Amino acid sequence: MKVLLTGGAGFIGSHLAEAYIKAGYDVVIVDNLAAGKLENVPDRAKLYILDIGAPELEKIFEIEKPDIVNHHAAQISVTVSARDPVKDAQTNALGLLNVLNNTIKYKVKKVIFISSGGAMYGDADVVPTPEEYETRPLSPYGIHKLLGEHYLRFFNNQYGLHYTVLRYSNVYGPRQDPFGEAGVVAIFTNNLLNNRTSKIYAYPEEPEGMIRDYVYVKDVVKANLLATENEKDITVNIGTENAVKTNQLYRMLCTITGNNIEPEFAEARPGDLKVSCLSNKKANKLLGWKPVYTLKEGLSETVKYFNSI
């Protein structure tokens, strides 16, 4: 079976590409390398360097005829989306539509769409937040991810395209970019290992920082493999149900790295949620998925990786 994996040269996508190959799938990657890296691409994967919004994407579908599309390519920063909603829409809305139109034309069986649990629910007053909670995104990033979910339901109803939506919490692990605006674990780890000061963004009423749910990339990969094998049209959260404040996370990394550098605190940025923590009960029931890694275990593996590069 052949999987076309968009964003497969990136942080999460490259881990998933390796897992797909190990599981016996043929893997075709489409990535414009804006955030992804050539060295992340497994040897046995076929890479096309192309933007998902490009008209030439159709030729790849025509040549490769994938059975499944796993759509990880995205603009991933909430703060970037708040500064430039049009740029976010070009990738996260119009780029997705280009992918979906080609899935219909070339008879793809199923799409796995990567959505956002945190950005989807806004500042929820039910924590951990279930999928049934009202969707009320507070950023263009969240709005466009929700739009993508609606597009999938349209394509399912209109054309019979099967789908699974995975609403991620905050994913972290090896290969995450420590120099971007998203990915606080990678940023903190890189700073601590290089004796640099980190910045913690916080609202006045929560001086210890935002409350987040951090899920390790290997657990996320397992969720994707289970979703690939599942034939139901479902939307599920992929999170740990473990709420952690930013300063608490930072102190854990100080302990693991053995470097205790006092952070700077700054005002929350536009689009920053106060709290995001996802229920995973539905994923457990429908996919048989639950996280295996504790936060301490995942952080330790992540620090080990950054120490090795």
Ligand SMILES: NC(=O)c1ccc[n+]([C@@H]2O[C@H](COP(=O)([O-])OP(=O)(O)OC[C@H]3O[C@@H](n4cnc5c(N)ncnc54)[C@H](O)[C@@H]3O)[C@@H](O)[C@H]2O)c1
Given for the second form:
Amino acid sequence: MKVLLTGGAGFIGSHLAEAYIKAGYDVVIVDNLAAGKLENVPDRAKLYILDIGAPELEKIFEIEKPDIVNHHAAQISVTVSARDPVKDAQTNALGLLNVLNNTIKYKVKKVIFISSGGAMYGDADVVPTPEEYETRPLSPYGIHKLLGEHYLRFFNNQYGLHYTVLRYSNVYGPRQDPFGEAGVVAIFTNNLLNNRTSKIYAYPEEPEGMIRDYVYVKDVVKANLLATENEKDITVNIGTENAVKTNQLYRMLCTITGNNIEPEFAEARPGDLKVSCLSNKKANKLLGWKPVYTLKEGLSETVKYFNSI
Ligand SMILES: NC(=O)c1ccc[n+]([C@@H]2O[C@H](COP(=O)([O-])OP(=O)(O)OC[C@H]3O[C@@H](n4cnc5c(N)ncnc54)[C@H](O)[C@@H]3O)[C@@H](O)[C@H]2O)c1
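Any chance you could show the form predicted in complex with this ligand after that form predicted on its own?
Let us now look at the entire complex, which starts with that chain.
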């Protein structure tokens, strides 16, 4: 069975590439290295360095004839998407369409599309938020993720393309970029290990920071493996149902790193969600998925990784 994995040189995609190989899949990665790194790509994966929107993508489908496409490539910055919606659309809308058109032409059986729970539900008043909750994305990033979900339903109706949509909560773990605007676990860990202070953004009515559901990358990988083997056309959240405030997370990382540096508190930025926490009942029922890593275990593995690089 051959999987074409877009974004496989990135944080989550590279863990997934390793797991696919371990599970016996042939793995072909398409990544333009906009954020991904060559050293993340496992030796046994075949890498094509290419933009997913490029016409040359068709040649890769023609040569490789994948059975499954797992689509992780994306412009992932909400801020960039707000500043430059066209740039976001180039990868997250037009790039996706280029991938989907080729899946039809080259008779791919199934697509796994990665969406975002936080970007999808906004500041939900039902927590943990189920998939049925109204979708109301607040950024071009979220709008294009929702557009992608609609396109999958269209391709399913029109051509019978099978799909699974995985709406992630906040994913963390080894290889996450500590210099990005999101990914607080990587940012805080890197700061603590380098004796630097971190900034915690908070609203006045919730001075301990934002409430978030952090899911460990290995649990996310497991969800992808289950989705790859599953035949149903479904949309499910991938989160833990356990939310913590940013300051609680920071304190846990202080304990694990053994480094207690007082953080700075700053006013929440425009668009910062107060709460994001996803229900995982549907993923449990339809995929048999449940996270197995506690936050403490996942953070400990992450700190170990950042300590080793
Ligand atoms: N990290 C999270 O908490 C989180 C939460 C929800 C959803 N997601 C989604 O998960 C997926 C992976 O995110 P990640 O955190 O691993 O980010 P990442 O930036 O590490 O990975 C994205 C990969 O896509 C590649 N890429 C970007 N634009 C491309 C293009 N036009 N053509 C080819 N490759 C391109 C990048 O080089 C990178 O390797 C994304 O779709 C993201 O939207 C992530």
